[in-house]
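The data below hold one chain only, encoded as structure tokens and taken in the form predicted on its own.
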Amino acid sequence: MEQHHNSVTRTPLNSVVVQRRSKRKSYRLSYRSCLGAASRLGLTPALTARRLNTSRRAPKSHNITEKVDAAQLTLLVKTEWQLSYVTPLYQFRHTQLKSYSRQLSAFIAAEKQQGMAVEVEGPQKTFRVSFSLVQGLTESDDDAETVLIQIYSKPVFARQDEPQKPVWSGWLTCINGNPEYLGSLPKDFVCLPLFGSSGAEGLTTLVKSWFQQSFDCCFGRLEISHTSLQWLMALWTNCHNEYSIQHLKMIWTLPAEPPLQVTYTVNSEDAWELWGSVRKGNREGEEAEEKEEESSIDIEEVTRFMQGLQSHFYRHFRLDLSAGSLNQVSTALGSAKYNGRIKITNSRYMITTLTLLTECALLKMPI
């Protein structure tokens, strides 16, 4: 798993708007800028003008199982996943993740031996850290292959015999990563943006301990904002037609002393149909040629989408939804919150999901 003979031609080779100095320096602008200020990276033209897109291409269904390991896909596809942003990883390198175990694995347990609490439903005797990649899941040339990392461990009064088992595991990945700001990256860096974890909050701060102090990079929190949310609804609505999303389901807060939350649950089919009714490509008398360009989605559909489900919500229970706040929508696809948790139930979607969540990681970064 760890060859990976095309993991330098991965990370953009132009690098016309940074110079780097020492790493010292730049650890030290990287880190300012997780605070709010400049840095010489972030001066790139091509993230200070990006905007969440407001189109996009219709979702496909995508057979990523022929191309990615059984194993790996059924860890992504079953866990639920804290979301964070990750700056591009300077001198990261592909061809160097059994190393990067082992550094990790002794990282840890330093820390564990200065007195870090590292314990995972109880004390544990040794943490072992496995790297390795996730091939298949690459969806342009500038996206560099996906990182998988998982945390082996057995409790203290184990027996001897009894195998470590996973503790922790975490993932790196930029899918359909924007071509303009992945180019204008020095040729130092690799871009993975979007990084998820699952386990110790206690092992996810220390990961990203060894992250920052090794490739010169900073996390920070991920929300998956309203508007956000609104587009899986409407990926994932779109899908029904190949894959039953059986509801489609949503939880609001509403001003109100105490806060009022709503859970609203959608017939699948219903959903299905108020989605055709607003489709641009339903329309009658389109072109013949843009009915043989790919299908998109513009954001005015899904804008009509979420009025026509509040509209109804409205007529019968005179409730406004749209005074309060969507904090998570989930169909037999996935699920998604605003505090930056995903899951993801269906492998055929994934793309379309990580698409969209690698755009919302690459606007959320202060470099």
Second form
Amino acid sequence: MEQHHNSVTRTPLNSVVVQRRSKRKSYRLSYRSCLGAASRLGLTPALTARRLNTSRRAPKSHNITEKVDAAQLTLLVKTEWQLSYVTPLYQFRHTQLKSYSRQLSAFIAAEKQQGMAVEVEGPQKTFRVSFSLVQGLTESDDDAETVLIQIYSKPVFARQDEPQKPVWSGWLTCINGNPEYLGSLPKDFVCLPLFGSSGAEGLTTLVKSWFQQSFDCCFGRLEISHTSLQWLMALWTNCHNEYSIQHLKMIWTLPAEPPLQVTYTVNSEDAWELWGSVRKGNREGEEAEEKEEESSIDIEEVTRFMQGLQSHFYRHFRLDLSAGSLNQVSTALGSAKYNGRIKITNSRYMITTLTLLTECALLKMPI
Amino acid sequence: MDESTKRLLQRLMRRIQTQMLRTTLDKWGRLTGEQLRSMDFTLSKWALTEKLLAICEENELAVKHITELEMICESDVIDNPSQGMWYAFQLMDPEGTYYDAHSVELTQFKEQFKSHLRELIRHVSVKIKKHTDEAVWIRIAWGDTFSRPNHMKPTYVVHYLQTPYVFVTSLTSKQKPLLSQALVLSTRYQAIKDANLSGRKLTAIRDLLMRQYHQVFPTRYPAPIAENDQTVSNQHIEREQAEPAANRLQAACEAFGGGVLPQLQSAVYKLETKFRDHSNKTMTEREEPFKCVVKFASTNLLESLRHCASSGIASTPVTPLLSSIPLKGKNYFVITDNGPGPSSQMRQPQN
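Return the structure block for the form predicted together with its partner chain; the form predicted on its own was the one displayed.
Let's see the whole complex now, leading with the same chain.
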């Protein structure tokens, strides 16, 4: 698998001072500076000074339906998921999924009896949990297989042949996880850093508690940062020549009194041309042989793309969009919101989107 | 009273606030003094509704009386945006002189409108009422060849007789040509067009279109307009920023107005201009327009825009695209390049 062009700085376990190589401050997540101290004590593995990739492979249409079961894909696509990061799971076995299903059902039933917050319409509902393996939804050999969790509500007097729709779904995945990090984990840990959930909040909390109890892991909110949203915009727009994105829509919020929301929707063809014009290989008059350059996208191109859009907006309205914050980006391929909600509407470019999100999750994790 | 009339009354009661109920019923005038006194306004809304239904049965009131009550509520009582969106229209090409067109008399208008509408569609129920502020309120319940007018989905039309402006809510696309025709024939105009202005509050779009809000004019001597709340901060910054801040505030108020602004919810711009960014040569050389749609939304859009201008988020002088909203009384614009020219020229909003 092709290695990414990135500025990973490996933190020697016994060193005192860590030099930052790249000067780009914008990617530095704020708590990294306090983690630097921890690394001096040799407690943390090599991921400390890492930051979001500055360049990535251009998304190619993966005919993912060849590898993954179509029924499972339909469950993942076209739903809006709330994202969280998960620290590595201790002694999680992909072979024990049936047993986990039973354990989680029992856990939910027990908690319900204690009066924990689970939304039930009537007192008679029990829940049936199903853990399943989504085979084929990985990229590298280091990635653990994706696990899909579904909770069905089972009314006590239901007939056996009634088809049931899940009332809650979730998944754990790792796509193109950083191989150095994955390699540095102790033996019994399985890393599935990205968790997506859809359904009642109460059930989400219960599932998370069960995982925390059973595998000694930790969940946390995953927000999709401004940079990641820009990346998604660029990556999705890049797919336009193979699959029409139909439009590129951005929603900004400006801090006025009362708050002003700006929805900026760009025609797909025009967005595509703008994207083409900021790509490095595209110098005027040059016949660029882009085989190599096209296959990787740099952060500078992404920033220039965004700046072009903001600049065109400014020329008309003399309103500076960067005074506000970007809340949502959406195209026909999916939509991503700042508060960590993601929807993938087409499975073809799913791998790229999930790769980016896995990276965000790995970076946000405290260890 | 039949079932549908009862339902109409019940729905109406749900929307009136209890404290306004007494005055509303008073205005309506269909209850005798004794009946009004017998209603105990401290009861629950549901109980009051039942009592009112009983009284209406007693008085043998029909659907047309209930619709009277609804009109009163819509025009006087219910202040919150209940009906959904109001759309503004403008009558064009007045016949004869200016005086002729603006001197249509109320009774004449009423008769003509009703008769024209009834010619166009057989089963229709029209109620017209004039208000103290020169507005004529029209309530239309539409039926068709086979069914009676549907009172649960009435269209409301407000027309100011001395002006060419008409405001409409709850109108379907099938009903639109009928209403347009009736309006044109009963006033002395020849056509009616969309004024590209919409909003939830009738008073807001009315004020915007008919310029009835506090306008601020450029002053020769920079006397800053008093701001409502002063956030205290660093003295040095205050001193340094005092003049630019005052200038920004003045420019913002000139563009959008001072004091309380009409409550508009959104503005939509369809941009079809060439791409403008000097740092990107490829795109600037492109012939085709860069098509995009920008929508601004807020609970009070003009207030937000004015704040953007006064706080520096929007650069002053305010671009004509934004100041056109109050200036032209529109909130839907299609912007195209008006011919070749240096990109520093201001764009002209068309239509």
